[in-house]
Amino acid sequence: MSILAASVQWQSRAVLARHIRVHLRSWHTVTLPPVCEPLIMLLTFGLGLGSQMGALLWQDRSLNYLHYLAPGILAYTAFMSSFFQSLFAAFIRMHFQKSWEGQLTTQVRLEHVVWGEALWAATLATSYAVIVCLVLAAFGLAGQLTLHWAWLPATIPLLFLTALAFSAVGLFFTAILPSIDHMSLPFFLVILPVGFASSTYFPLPDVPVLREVSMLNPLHHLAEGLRWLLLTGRPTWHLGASAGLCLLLLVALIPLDMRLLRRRVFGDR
């Protein structure tokens, strides 16, 4: 218990105001990237392919695929950039710029370290999702998308709990990886698996396997949540299956991520 309640304590805060003030010296160059993916995905496949495909059939209705696509979006970026920031990143400051080792000679010890570069990687992938929800608000201003936008800012708290139980998943692999080589291995085995069979860029077909895996994937119930909501209004119990799975990731990885953490930084056994 000690252990997540170091996620409120001032050192774990103090460790994340400090990756936000290196981040806010190159901000003009950091935000291009989280706005110009969306807007790349959403013309390019949104408009582009969808312009291509019709009509595509999701839950009984009819939409294009640019409708189906927007939410998706929205999801995928809250997971795939904590991943990415909790792996590469971390393992950056973790292993070359020694930037834990100056943080552990202060009064900050390494759960403070690892809950405020998992508070990090959340506050910066939700960030990110609130770009996405500008790109997508563009869209609707210039007549192509048609959402319920008054559920938008309601998503927001969801996204940083998904981005906060996928920053613990990122380091896992920060722990147990021997070096930078292998960071391309989470990705392929693990990250790609789980983002494209989640519903987030196309709907899953119906087959009774992974019907059934796609029931324990917390990104599936993101994205089909956040479908219904913002498509027709509706909140449904994909959000909640969505919360209720990322709690449970993060109950159960941030504490075996401490002490992997520790077996590597301090080499305690």
The other form holds:
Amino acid sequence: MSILAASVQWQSRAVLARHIRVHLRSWHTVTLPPVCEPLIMLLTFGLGLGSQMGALLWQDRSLNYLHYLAPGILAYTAFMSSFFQSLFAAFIRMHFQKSWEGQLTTQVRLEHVVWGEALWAATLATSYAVIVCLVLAAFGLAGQLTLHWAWLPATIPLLFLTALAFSAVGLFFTAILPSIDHMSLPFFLVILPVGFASSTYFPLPDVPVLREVSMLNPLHHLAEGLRWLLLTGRPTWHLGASAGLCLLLLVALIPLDMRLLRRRVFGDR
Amino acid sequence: MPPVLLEATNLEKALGGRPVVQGIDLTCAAGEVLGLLGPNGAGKTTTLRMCYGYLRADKGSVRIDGHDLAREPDEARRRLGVCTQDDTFDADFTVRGNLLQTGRYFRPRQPDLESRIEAVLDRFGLREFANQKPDTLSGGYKRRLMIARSVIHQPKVVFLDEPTTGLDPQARVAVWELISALRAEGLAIVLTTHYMDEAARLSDRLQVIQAGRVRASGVAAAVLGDVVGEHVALIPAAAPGAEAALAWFRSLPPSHRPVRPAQVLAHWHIPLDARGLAAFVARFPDLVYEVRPPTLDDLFLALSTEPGEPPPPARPGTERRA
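Structure of the form predicted in complex with its partner chain, please, following the form predicted alone?
Next comes the full complex, this chain leading.
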């Protein structure tokens, strides 16, 4: 059976449903961070720091920092939430809670557990991104932010795809990290470099190497694509580039994750 | 003749490049308990994990109620239940939630799953803890929950991997009663255990595994006879003549000494067949010793001290090994 085909099998959905059920039981507490984080970021950096910075030049347009930041936060939320969930939470479920082992003694197989984790990380990250959209809308209602609001719902599928791709990156580290003490490594190796080279929070300096590297960064394309879409109402090639790179990541990493996790979970070849 | 529900043939498995299971056959019929015995690292858990599909066998096949585990995994897995050695219930759910969630991992879905859960809660004595998280339960009740999870979907074959390890005697007896009741219902049960009294009480047949191979199989008495012999002489280690008796035993041809003697605290346990015992009595008329029939403890000791016993293999699991 193809590993990719397992994503749509009922066992993967059963694992996803399990995670959703657990999450929804404490929705009132777990919803606070995704609401507060963009709120604080937009207030402190967007309005606070932005008022000190003055206008920002982006694609020959003059913007205040809040307008530059808003699409970036949306992209960063999809990336970061998904990566964190598939790395940290999945590691805890696999290693400490042993809930993977419990699932694997049923009709659920490892490919379903892996897809269940990836789909859950992507679903959660997308739901956080939707919350960010609502926070952005609140800023709009307060007269602080003007976006092409009609495009906002159209960004959701792309945010989901990005989140799914980065969940595969998170699962890669779940498979290879020897212990929870090494969790800081992927943050230094992935989160910080990908985040910094992405034009989510600030425009990239016009340095040749950095420009070329950022071309391979799906988060950069997502942030820029969302910025074009939400600030100008024009879909650009960045959105396609982001989707393409995310699909490439998924096709390359999910089979690799499976292989590494098989070795890790079963001690098997 | 009850139908054979588990049929494992010529199972082989290497882990980390080292053979752990080397050509094991297992069968278990409806209403039968098969006890798997062996020292640590013998390959019991690896064998069991191949039988319930957690590990892929390098060679050999497993059929559950006629369905090949490799070719028809969904059909085969629907018919088996597993109680793992570690507590692998879902700590995010209550006791009732665990049963419900486990039921959701099987298709076709157990008809009337809700009422089945209520019945299982009563039957396993878990009713008063139904709304508690499993972490708050005592060790005995955690094991009850693990066994309850393994049968919530009404399987035909149940694998119990050391189901009473770490329990106090009262809790062990309670688990034994549950296992006996499951057997009475016609389930085929495969059990691994370190407790010899447990194996003797619960198992209809024993299969002794050593270094990844079946060393002996059959009813307890036959297994003991095959591996240990018919008698065990207990000689105080400090007794004058004990060393001479050991030297004499070691000089016997291999056909007369089934396994090596083992020292347990202040006594040497020397396994002997009938001819060996007669020769021993004649040779050491002044030696003070006790002779008794072998027990499963002797079997375990014998297997653990046999020459060529390899070191325990790294157990597959969620731990990453260096």
